[in-house]
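There is one chain below, alone, in structure tokens, taken in the form predicted alone.
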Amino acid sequence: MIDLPQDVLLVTGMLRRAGFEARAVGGCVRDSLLGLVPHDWDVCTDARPESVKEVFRDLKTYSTGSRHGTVGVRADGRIIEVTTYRTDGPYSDNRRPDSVTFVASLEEDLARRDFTINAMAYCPEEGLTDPFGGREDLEAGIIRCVGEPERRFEEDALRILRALRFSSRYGFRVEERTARAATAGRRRLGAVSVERVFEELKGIITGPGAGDILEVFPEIISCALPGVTPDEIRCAAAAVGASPGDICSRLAMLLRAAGAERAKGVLERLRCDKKTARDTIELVEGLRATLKPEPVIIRKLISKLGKERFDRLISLREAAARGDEDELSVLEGIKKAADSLYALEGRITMKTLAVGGDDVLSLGAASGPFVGRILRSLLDGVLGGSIPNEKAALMRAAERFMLEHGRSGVLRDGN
């Protein structure tokens, strides 16, 4: 039913030959049943950590989480995490158990896990172990907590966002009681590190089901996105779902109503990396700017953003304008004008301008970078349609540029 990779078979086989139980467990089983390729493979066993290290004494092992029963085993170049069956003690920080107790029962170990679709184990010898109906929930497209959802979310508040991330990623529905408990416990997210919250949030809003999640759970997302109201999230839901799936596009669409300054504050509180924050704010500004299908304006925007980011901005504007025929008509005009500029740009470059550096110098311009600035301005004018690519017209434009900037590029007094 599930084809285990050779390195996983090596690990489980060595444990079983040593007299222990060993099964693949958790997300790798879930994804395999969905027909997906797992990113990581985890193994569970009744062997204690010290026994695991002894079984694999001839291989490299790592104490990646021995306090919680996990030993990393390097097999065929990849690290497989092997975890002892356990039950968890109290979660005083709403994130990790204060202590764990090792147990001999696989079912006890699976009972501590977050969702039924993650509480399955598999080995070729015994097949699928699924005491909580995870396979049935997979087939039905349901996210359901193992046991009492209130307790699961009290133990680890981050599970609230994990439920929404799985729902967004797979297009699954969050089961009713699980959904109620997640909404009721949302304020516990304040006790979770913002880095972990942001990682889960990114998974939620870049998933195929992001629009539905934002529409149904805006109160939870608002707790994860400080400074953005549930109403703003709900209003942005459809546009987020219709926008390109990269993180900057989705964040920009979600923060569009907040404006650039408030969006900047939100991203700072989330400790967003500088590049993602910068690109997102740039898109927020572009989403709120007034655009017209005029070649000069479009050319300047393309010069500022570059073709790829300009095209992404127009795609976002189209997603935001769904149902607004006037705005969509303007955007269609902008795309046609941009296409014309792209085609023209392929034919007209600095080398094909009707004037060159010597022509500009003959007007008395100081040699050096200033000549390049003049030629760049002339090229922008030609590409924008304001100057014909003819020597006389370009020389006149160069003279005007020098009148405004001086013959060395230094602005005249009063300018």
Second form
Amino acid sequence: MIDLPQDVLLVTGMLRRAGFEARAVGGCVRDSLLGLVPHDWDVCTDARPESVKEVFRDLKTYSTGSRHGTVGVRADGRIIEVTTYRTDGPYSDNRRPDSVTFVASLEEDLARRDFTINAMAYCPEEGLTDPFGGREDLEAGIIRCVGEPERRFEEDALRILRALRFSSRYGFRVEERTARAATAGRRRLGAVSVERVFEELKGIITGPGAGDILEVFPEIISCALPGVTPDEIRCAAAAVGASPGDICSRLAMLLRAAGAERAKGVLERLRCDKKTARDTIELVEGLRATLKPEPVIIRKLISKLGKERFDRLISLREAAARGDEDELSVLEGIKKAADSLYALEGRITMKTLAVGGDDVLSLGAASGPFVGRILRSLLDGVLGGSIPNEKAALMRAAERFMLEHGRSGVLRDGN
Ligand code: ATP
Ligand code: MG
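I have the form predicted alone already, so could you send the form predicted in complex with adenosine-5'-triphosphate (ATP)?
Complete assembly follows, chain above in first position.
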């Protein structure tokens, strides 16, 4: 029913030959049943970590997680995590169990797992072990806690965001009681480390179901994104869902109403990495700026952002403008103007400009960086369509520039 890869079969086979139970478990079983390729494979076993290390003594093993029952086994170049059946002890910090207890049965191990779709195990010998109806929920597209949702979210608040992340990723519905308990328990998210909250949040807002999640659970998202109100999240929901799928676009759309300053604070509190924060803020500013289909303005924006980021901003503005015919036609105009700029840019560069440094110097400009400034402004004029690329016209434009700025560029407006 599920095709286990060779390296997984090698690991489960060796454990079984040593007299232990061994099955693939969790996310890899879920994704295989969905017809997706799992990104990693976890194996569960009744063997204690010392026995696991003993069974794999001829392979490389990693025991950093062995206190929690996990031994990494390098098989065929990939690391397979082998975890002893366990239950979680109490969660005094709402994050991770203070201790784990090894248990004898697979069922007990599956019972500690968060959602029914994540609580299945599989081996070719015995088939699927599915005590909580995970397969049925998978087929119906439902995220449902194993056990009482209120208690499960109380034990570990991160599960609230995990529920939303899986829902967003697969387009699944969160079952009613699980959903109610998630919303009711949302304030406990304050006790979870911001790094883990932000990781889950990224998964939620970049998933295909992001729009629906933001629409249905704005109060929870607001707890993960302190400083942004549930109303702002609800208002942004559809536009976020329609945005390009990269994290910066999605964050920017979510933070558009907050504005660049507040957005900066939010990203700092989430300990967002610098590059993502910078790109996101740039997009927030670009989303709020007034754009016109004027070549000079577009040219400036393209030279500031580069083509790729300019194109992403325009897609993002289109997502924000859905239904607003006026803004959409402005954006159409901008895209057309940008296209002809790109086409021109291919042909006209500083080198093919009809005047050069010597021409500008012959007008009496002081030599040095000012010459470059004059040429740059002439090129802008040509690319922006305000000056033809002809010597006479360019010389006149250079003279005008020098009248405004002086022979060495030191004059300012009003001088
Ligand atoms: P992904 O594809 O995102 O890796 P996954 O299901 O493999 O999804 P992991 O975080 O890798 O998720 O966890 C592996 C398994 O461990 C899960 O399928 C689930 O059974 C269990 N698990 C993980 N985190 C929790 C948690 N906070 N509470 C309960 N069970 C959990
Ligand atoms: Mg995983």
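Positions refer to the first chain, counted from 1. Here, rigid core means the biggest group of C-alpha atoms that superpose within 1.5 Å across both forms. Quick caveat, the model's predicted, so the values are computed rather than measured.
Comparing the forms between the two forms on their rigid core, the Cα displacement of residue 375 reaches 2 Å or more.
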